[in-house]
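First, one chain by itself: the form predicted alone, in structure tokens.
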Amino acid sequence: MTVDEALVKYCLRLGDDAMILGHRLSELCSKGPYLEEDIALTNISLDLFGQTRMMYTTAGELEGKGRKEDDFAYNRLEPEFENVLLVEQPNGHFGNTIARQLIFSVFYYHLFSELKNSPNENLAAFAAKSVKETTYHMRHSAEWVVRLGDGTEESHWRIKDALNEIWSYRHELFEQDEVDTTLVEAGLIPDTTTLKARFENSIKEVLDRATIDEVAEGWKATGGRRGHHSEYLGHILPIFQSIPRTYPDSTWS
């Protein structure tokens, strides 16, 4: 593999992450739990999509073949996308939602912490933007884990059994193939496996603040960087590609 062909893909993988998470998120809209966080969280869907408009945009630029945006979102099957199995998960109750949220955007802060000085500009451009965004993310995240789980009984019980569900899904986001050690290699990326303790350190931190123990460990989620996907993603994909499929050379007039 070619270090032009790993970054098309790498580009490609960190919009995929950002378009099913922000899908997900959009499908709160008007289901917050009160019309300040139902903003907050449609703003995090909106900041998303534009990380995967930008790395969609600079990945086709890449590859040369006049694909852009909007032929990767909308033209790609399932096996084609190659997000990590944490984006898809159903958003559950309020809990599961600020769940995954935590588990994304605590990684995402560290990668786009160390990409934003990759020699390659148009990675380093978007990580710098990136960055402060998630930064946003995940605070505010973080703040909502420890108001639910130094709460009531109750909140503690459900955010903790949240983390519960969804810890697993994390080690995908460490996994390393070609794509990943061909841009290491290169030094046009860091290496995700020198992050993960600054990752769990940063959970650790929110969790003794929510009053939460150690976070159980389950079954390794992987598969979704080689296009093995969950049977949601085969749901979320028809809801935003029909209209297009349906109509492919329906303009806005």
Second form
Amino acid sequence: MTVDEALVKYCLRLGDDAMILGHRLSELCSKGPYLEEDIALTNISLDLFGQTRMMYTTAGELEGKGRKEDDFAYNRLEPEFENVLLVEQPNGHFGNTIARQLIFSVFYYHLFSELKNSPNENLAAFAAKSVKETTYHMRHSAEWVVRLGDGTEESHWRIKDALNEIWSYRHELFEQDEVDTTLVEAGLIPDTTTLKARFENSIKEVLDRATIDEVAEGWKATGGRRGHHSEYLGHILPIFQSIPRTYPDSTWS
Amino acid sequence: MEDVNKLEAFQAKIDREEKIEPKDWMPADYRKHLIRQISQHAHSEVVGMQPEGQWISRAPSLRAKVVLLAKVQDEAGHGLYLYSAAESLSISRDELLEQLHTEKAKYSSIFNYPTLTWADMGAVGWLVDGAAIVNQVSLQRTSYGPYSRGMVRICKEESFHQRQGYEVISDMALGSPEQKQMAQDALNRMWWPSLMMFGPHDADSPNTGNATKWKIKRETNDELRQKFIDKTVQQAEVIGLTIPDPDLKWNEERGHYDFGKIDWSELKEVIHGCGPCNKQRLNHHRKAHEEGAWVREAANAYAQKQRDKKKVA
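The form predicted in complex with its partner chain is what I want next, because the block you gave corresponds to the form predicted alone; please supply it.
Below is the entire complex, every chain and molecule, led by the chain shown above.
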């Protein structure tokens, strides 16, 4: 695999993660526990779609085959998406949404903090912009985990349950295959093994404040980066892509 | 006697075009009228998130998706300004939501119609927001300060929404035959309900009363409706869509378009809960509110614990 090929794949994966989670959060529009929180969740969704567009556009330019952002979003099938399974998981109740967001945002906060120093200008510019947004997303989900954990008895068990369910989906974020090793060797992206301790410390700080002592391990999620998804993606894409697929002869602005 | 003096001073202030502020004395009916109107307006923004929100996941391009998402989010923001304006009249958000859920407070009936195709995202912005702007521009001069200032902010954003809607519908009207058909169908379904957004004819309007004297309302329903029709007819012509009213024609003498008879019996049905989506919209809002109860309780409990800790310290 050449560095250029790896770069295209890497950008698409960043875009895929952001797009599917952006979609999940957009499903919550008008369903928030109150109006301010509705706005907060859709704000995160908007940021993620912004990141998606930037990464798909960059991937298309690097690939040089004339593909645009919408070609990646609307004209690929499930196995061609290489997002982690974490982002496909259903919104569930508010605690499930927040637990999923915490893991995602903490990981990406640490990744972007390093990636912004990449000698690759595209990645560096993307990470510099995204780390600011992700800092807010991380703070938002961390503050909620604390409030739910140290709120009422009900909220405590709900957020604890939610964390137990989703915690093992973190592993996939640290996986490295040929795409990653090629780019690590070229010095363009950080080695995710170096991020693991920082990720776990950040999570532990939040859990301590939330009075949650321990989170259970479950099935070690894997497969997304190879296009092997959970059942959920097959329900997301047909809706997401429905209009361009139903009217292939029409164009949409 | 004191109240008579206060009432005169209040009216004089309004006549001088000065704004009434939350701490100023105001007649009980003025307060009541404003709470009714502002809360209805706030609920409309919030319930209005649903017919558009359900299309976010199906937006046909990433650009269209973020534009729609941002638009629906703006509506949530408008709901917030308006709830705050209503709260300044000494009613809580909980009470306002309770009134919505028990159907004591209303919201605009337009949101009880379904959005059936992507063209409806154009029609809602073009017609529904277009009609709302006509009303809201007028309300920027309303006599209650917080409401008036809220309207100034809201109008700025609404004009973007209206342009966004017109862009969607014109692209479709000028697009493939299938798209054009969807655009025309959306106009056919939304036109008459949009005209009804301005409320009954002036002669049959039950809530006007002192609203004009107190300058809560600056123009009548019929005046506003006419303004909307006059500006919209040409916009339809430019993109080759036909307004579904055979009686619509320019009246040189009046300097306005004449238009056909509005079917008020339909509006009455919808207002009284028998529109296609009344139950769906309210149930959606109730469900989200009920499912969020444990989250709100947790946030309150946490805040209380923090206050208690401070006291001990």
